[in-house]
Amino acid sequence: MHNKTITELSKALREREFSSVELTQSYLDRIKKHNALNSFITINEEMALEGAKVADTILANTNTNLLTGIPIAQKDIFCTQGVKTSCGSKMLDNFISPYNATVVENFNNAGAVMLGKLNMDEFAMGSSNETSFYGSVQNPWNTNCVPGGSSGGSASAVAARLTPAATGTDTGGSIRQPASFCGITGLKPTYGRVSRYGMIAFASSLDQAGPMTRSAEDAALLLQTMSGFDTKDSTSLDIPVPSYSASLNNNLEGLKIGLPKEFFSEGLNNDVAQTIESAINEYRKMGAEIKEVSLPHMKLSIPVYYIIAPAECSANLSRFDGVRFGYRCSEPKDLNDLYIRSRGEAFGDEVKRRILMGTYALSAGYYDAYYIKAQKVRRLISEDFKQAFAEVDVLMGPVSPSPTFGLGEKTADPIEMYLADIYTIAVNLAGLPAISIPAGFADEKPVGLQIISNYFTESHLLNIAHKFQQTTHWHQLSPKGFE
């Protein structure tokens, strides 16, 4: 069962090949068997089986949503009523959410069954899933390597077939980079396409939720459920949601693909470059036109991101003060001591680093010099994409300069870790949609092809990704030992 796609599982449930309870139990057994990957923080066994029973009753009596009875797992950044929502942090280790995030509620309404909550970098801050309070997650393709971050638990679980699909969030590449490292499909939608209500904020102008699946076809089904206007989220956009599955098989003849020269410059691993070039050749065979374009301000995306994101994180994480919810230090002497020790004891090093960076950038005397200037450059980065899309339909290139790296390899050098997101961050600064799809291997490690398109063209992205997956087999491969 675990080797079937969501589309295949949905069909099998309707034809009574097996029940949702049997399917859910099968995945719960796999999660326990491969617990060493550390991809789950919370396993929701009792609630999952109860939900599966309800789904079986619905399946027996009515025409249902395609996700009814399908097990999925939620990144532990989404509030889930009655279940711990930790955000990978000691600060929220004791937090039981009293409500559901809109994304979670949408899946519940569709009849999906939640297997549990997935491990992640603390408060989504990291590129390797090594900053989690609950320990590092392993990459199933090479258990000595990282799965990427911050949605590393989601990517690892989908790649190891511990869940048919998972949710992730992408602030600077945190869906696409782990999807690339783990050989799965990961989509970051247009900013505002998916509600952020109940998704614990890191950087509010950058965070966006999206699906992590084996294939583009499955991603279309999940995105359909996740998307839509939400009055509870002021950043949610009231724009109609198309049928993402309807255009999957559209012809790509005449598609204009732009290759940003900045994506193929110094610093890109040679094997990764060759893998990406081979993938782009597949599109040539389908009749696509290839053209070099330029994103001249992309080189500034990392310094801009590491001013804006920490500034927003500094503001968002000020709510975690030991007073209202979350971790509280023992026997504080006074209110000031409560704040200092609660935050000092509960936040990890990377979170503290970014809070300090952000507070500095927002402080008197530095706000104009750093934060305002970064926002101005952010606009230039967006304009670069606008000009590129006047010439081509989509942009293609690598997701990361290298394939996955060893556990502990980059933890001592934050700057080197930040550079792992050099090809993804600009997309978040501009608010554009982008997808990573499996494109091959470099040094026996998965490599993802990144495809970027204009605002609210997720249907086009999924179509382009699906056509590639119809002619290649990379997305069908399983890590050894997890077949």
Contents of the next structure:
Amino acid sequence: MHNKTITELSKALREREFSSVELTQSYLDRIKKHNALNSFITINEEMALEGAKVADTILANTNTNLLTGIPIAQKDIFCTQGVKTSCGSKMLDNFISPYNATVVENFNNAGAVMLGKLNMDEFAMGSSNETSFYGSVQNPWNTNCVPGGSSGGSASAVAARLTPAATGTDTGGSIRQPASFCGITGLKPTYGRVSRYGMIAFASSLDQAGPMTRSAEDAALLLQTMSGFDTKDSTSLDIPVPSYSASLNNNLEGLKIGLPKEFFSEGLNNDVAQTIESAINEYRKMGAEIKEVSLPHMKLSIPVYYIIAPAECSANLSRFDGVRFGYRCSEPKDLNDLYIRSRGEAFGDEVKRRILMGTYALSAGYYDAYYIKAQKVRRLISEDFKQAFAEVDVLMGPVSPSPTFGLGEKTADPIEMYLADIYTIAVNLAGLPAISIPAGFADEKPVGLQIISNYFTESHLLNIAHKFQQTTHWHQLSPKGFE
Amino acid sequence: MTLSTEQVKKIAYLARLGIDEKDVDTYARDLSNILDLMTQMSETNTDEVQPMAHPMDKKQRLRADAVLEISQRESFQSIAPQVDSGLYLVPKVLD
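Could you please show the structure of the form predicted in complex with the partner chain, as a counterpart to the form predicted on its own just displayed?
Let us now look at the entire complex, which starts with that chain.
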């Protein structure tokens, strides 16, 4: 049953082919069998089976949500009432959340069953899942390789069929890059589409939650549940949510696709480039028009992002002070010592580096030169997209310059890892929606095609992704040993 | 742009962030390398550009000043490192 799509599982549950309890148990068994992947931080066995039992009684009635009784797993960045919410950090290793994130609440209301909490880079800061306090995660396609990050546990678990679907968050590519590395579908919605309430904040003007699934069709179902206005999030936007499944099969004849030339310049791995080109050819066959466009300021997105994200992170992470929740050092001699040692002992290296960077960028005398300058260039990057969307409907290109790499291979130099975010972070700076879908392989490692569209056009993105998945088989392939 | 180890220690103190003495040089090097990346920005003229804080230039939404939440002090304090009589305890601040 673990190779079925959510739509198929939902139908099977309704037709009593198996119960939600049986389905949930089979996934729990798979999670335990493949625990070497380390994709889960917390397995929620007892609560999951209880939830499945409740779902089974609801399924006996009529008119249930399509997600009722479907197991899913949450990135450990979402607060889950009564369940440890660690955010991949020693700082929150003892944190049992007293409330649910809105995203979690939405899944609960739909009757979905939570299998557990997924591994991630500490506070979502990282591109390889190697900064997690709970250890690195394996990529099921090659267990010596990283799953990408920061939603690495989500991508690994979905690819290995340990859960039908998962949630992720994307601040600079953290849904799309691991989706690409693990050969799954990952959607980063428009900023403001999904509530950030109860989603532990990293960079508040960039963070956005989205679905990580095996197909665009499944992503549409998850996004439907996750989206919507939330008064508890002051950045949530009150814009109607369309039916994401309704437009999946729309015809793509005459679709105008732009290829930003900056996505295909130096630094892009040849095999990745070829894979992306053949994927774009599929769209050509469907009647799309392809033309080259330019995002002239895109190369500046790295410096801009690595000012804005650390600046916002240094402010957001000041709440972890050892006073009200989370880690506290032993026997602090005074209040300053309590702050300094609690934070020093509980934050990992990458988190510290970003807090230092952000604190510096916001400190007196440097604020204008770094933070304000970055905010200005951010606007130029965003304007580039506006101009591109005046000419074309969507943009396509790679997600990452190279496929997955070896565990430990890039941990020595943080800058090298930052530079690999070049194709994803401009999208966050502009607040646009984008999706990564499996497009083939480079050196036997999955490669994702990135599609970027205009604000609040997620249904178009899903339609374009779904049509590709109707004519290609990449998204259906399982990694060896996880069939 | 090079950050000195003294500057790194000062920033760490501003952030109330303990860092190991043995790591200070590495942080100084990493942060200096990151700051080198930033010089790319200065080549772009932004004199006429407004800073962008929100992707869609939306203003912060405000709500009426009314009580919406119920008090959950006990539940919140049950996960605190140290509490007493409904208060969060920290080392003595005043003598």
